[in-house]
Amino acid sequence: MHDGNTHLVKMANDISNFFRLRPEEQAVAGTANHIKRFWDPRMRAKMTEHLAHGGEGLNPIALKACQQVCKAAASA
């Protein structure tokens, strides 16, 4: 893995495991608001790049969570 994704990867686990006592539904939606609201548009490209190759290292809840924001900010 990239050293920035690693990075970014680990962010974006960060976040999830806040949001980890909620039900699942809850806690994606929590951690992609988060994204959306607080990580650059080079974060989320980076990670769009990231999950391309497959996502590796990410938690479930971070996975959904990115897959929603970065590949929707991708097509926007």
Given for the second form:
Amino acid sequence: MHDGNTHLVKMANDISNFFRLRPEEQAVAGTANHIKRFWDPRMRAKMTEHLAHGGEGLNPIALKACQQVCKAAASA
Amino acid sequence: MTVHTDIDRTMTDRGTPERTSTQTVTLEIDGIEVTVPAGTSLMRAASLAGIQVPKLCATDSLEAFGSCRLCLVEIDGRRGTPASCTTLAENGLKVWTQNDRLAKLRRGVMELYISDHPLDCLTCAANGDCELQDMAGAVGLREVRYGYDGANHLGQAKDESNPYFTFDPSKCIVCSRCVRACEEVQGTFALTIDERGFASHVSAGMNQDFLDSECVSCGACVQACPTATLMEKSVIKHGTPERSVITTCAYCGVGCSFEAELQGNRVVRMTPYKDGKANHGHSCVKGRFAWGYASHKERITKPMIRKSITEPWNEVSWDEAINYAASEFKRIQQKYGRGSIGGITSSRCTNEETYLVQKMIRAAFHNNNVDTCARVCHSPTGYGLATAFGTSAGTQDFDSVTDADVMLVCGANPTDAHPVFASRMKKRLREGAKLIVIDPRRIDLVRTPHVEAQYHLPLKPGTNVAMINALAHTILTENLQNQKFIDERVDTDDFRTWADFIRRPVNSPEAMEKITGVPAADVRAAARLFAKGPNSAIYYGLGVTEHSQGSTMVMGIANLAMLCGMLGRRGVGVNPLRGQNNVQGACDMGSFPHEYAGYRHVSDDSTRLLFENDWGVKLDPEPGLRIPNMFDSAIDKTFMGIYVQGEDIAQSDPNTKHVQAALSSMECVVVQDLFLNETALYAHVFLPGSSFLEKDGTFTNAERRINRVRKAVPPAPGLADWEVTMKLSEALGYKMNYTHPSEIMDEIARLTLGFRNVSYDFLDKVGSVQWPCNDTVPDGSPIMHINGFARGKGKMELTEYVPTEERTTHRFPLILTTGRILSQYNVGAQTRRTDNSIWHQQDVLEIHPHDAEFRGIRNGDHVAVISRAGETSMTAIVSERMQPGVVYTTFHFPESGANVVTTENSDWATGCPEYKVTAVEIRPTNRSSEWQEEYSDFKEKALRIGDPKVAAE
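Hand over the structure of the form predicted in complex with the partner chain; the form predicted on its own is what we had up.
Below: every chain and molecule of the assembly, starting with the one above.
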């Protein structure tokens, strides 16, 4: 994994861990919403690029959440 | 309220404390009828009727003592001459305070006092400010028939050991005011009256010097002393002040009101303001005495620039410095994009200055890259409490503590970090309130004179959430919750889901014991005590927030308070003890990259439109970078310029090497500060800042109290900080037009509902006010959420314990946790430049005897502290305050490099660094670490200021 992304992946995973006891759909939405509200666009862009390379290191909730946020950003 | 006061405080001293009974009594004093609350002394009743009874041992900050015999009165139908301070007012009494008999008695008493008192009034430091002198005059003492040759207490050596005040026993009248102030007001019990009769004297500790005793130098004794016995050295040196300005202390989040007492533009003394609603006339060693930094020789008062950080600084004009900064910022934006610059507002600066910096960044930088140092301290409080209650703030006022029956103190060390409020807590605890302390260390509050915690739960650092869940589990499974409160106030579905979660066996104290290391029986007992109340209040600090689960823990605390119905009245509540003077304010003012003033998200169209219309500029709807993300982006070369007002990120932020790398890679770092601080080592533009004594503004303390900061002296650099921000904004193409900070507050009030009725005129009238303050709550809000939460129903989030990734291993077997000490303040930029360093000259590493012995470390040895992030070295102190496996240090001195070893782990929600948990190894060493050596060389070079003439050529 590109070194600069390790921190970002850890951040996304940490967020998802807070929501992981909820039903999956809610957990993904909660994580996605948090990323949308608190991450600067360049952090999301970096994550988009990381996803394009397979999204290594992201847990399943974080992966889905990042895909949601980054898809929304890409289509905006 | 008056802004400038008469310095003679004896005129407003009513002799004994106020009583608040609902019953009243009516009596007659010197023929004047007066009605007072039951329990009021005759002395106070007389004062309320406008009659001053002579007194020496009485003062209204202390309970009556009845020793000086000067306040004697006569009461019709009663024998003798009772002391008016200890005699209570009763219905129908007829009291006489002045007649020939009383006058003769008082003169006799005064004559005895003066027969054993030096007659050097004209050269005495208290001349003109001495109650003994005043009373001698008031009782008409004209001669001392006994002469002065008999046995006396004159000619004794002064104790000048304390750097800020002297103790001259020859001038002492043994009124016990100092002893009682130390006990009743401060709660330290450092002073006593030793021996008896003629030999009785005030003794610090066990007849020690003040400096060697338990004295914490709060100044309460000096304040209480009616003579020159305890006297500020600054007054001895300069004489009595001639004017005073009421203002607010710029140290911790208690926000004490002070009178800055001056001669011309020289501050002679800072005295705690009796009508200050946060401190009620009390102070600590920092606010009372440690203000000399404002005129320290290292203060920089001229703007400076340099092309690169390897060059010496050049002093330049304000215009040149501002224009250089602006042109650099514009150049960087052109080269790297609009989002490549940003700024950091300061919790040390006023609301108005903070508001202005975030406005400049949004309106002139055209992005949202603004953050504040709350990021690294209480951002989880904002996030957690907003989630639970709908407001990012504590729920109570400080006075609420007087109604608390149980206090739960978690991850806070109030006697060191919030000393004036700690004194209030200790007072209530001495009155019988119960105490639960959750802290890895045995903090002083656990056992202090006449106070002992019922339960100290010494958990392992990083396991707060496990602990709070175990407490809640006990309460719910033992059916101790306040179901009525839950039914009325909490979202039903949330509660049901939460209850299912918290009841799980995994959250039981027995299961959590393995994680927290705290015996389950103690946790259960503490939970029962908390639930029983009747009034249980939670006080917490950075030991809660500065963790990877900081926000989760804040929500866990809110859940516990909701579960037991401990909200919405006096004596209860969730009380974050804010670290710095204006952390609350900096957050309120919209210094976050995602929020405008009033905690409204930048993506909210109607809010953005409100600000766009008012400011006349288009605003960015996307969140900006938080401080740690700014550093990451700097290393990625997408964030290349920063404006830092009143913060020292290079010392205070975690993983120093990472921060240094980030700052070194930026092309323009602008620092606005009093001193060339650690961040300034990496700066290209230095804008000299103004101290709190030099400007107008407001601070908002931990209880949401908006207090005025008033200009006592002109700004040393010529401009106050808000004026500098305005100039920079204008140079960047966005003009601001304020002529006084009051106009900035008017704008804040106009745009923020919670501040709608706040103005300088209003604050001058009422003294201070707690937000929200608007037409719905025109007098402000001492207690919040009385009839419902700001968000409607309270939200109970699931707070699963997720262990931090910072684990101990055989290579890093100990956990380092960091904190503060009483005499020093945060990065120490101010307190290190005062005599406070006499108490704490360096950061030390506290280590348990077992851990020390295992490593061959003796008390006072130099040790290396090594973590995954870096290595530093410092002196070790072997202490049983620590639990085995945990070591502790402070971060007040840059050269100790405490943050060289802390890591980049952070709170999942806010990015608040996990300062409180770092896996380390400690071993004896005889040299400084590599970082320390490199730093020392670099610092020497980076501080050079060039010869202005050479620079001009």
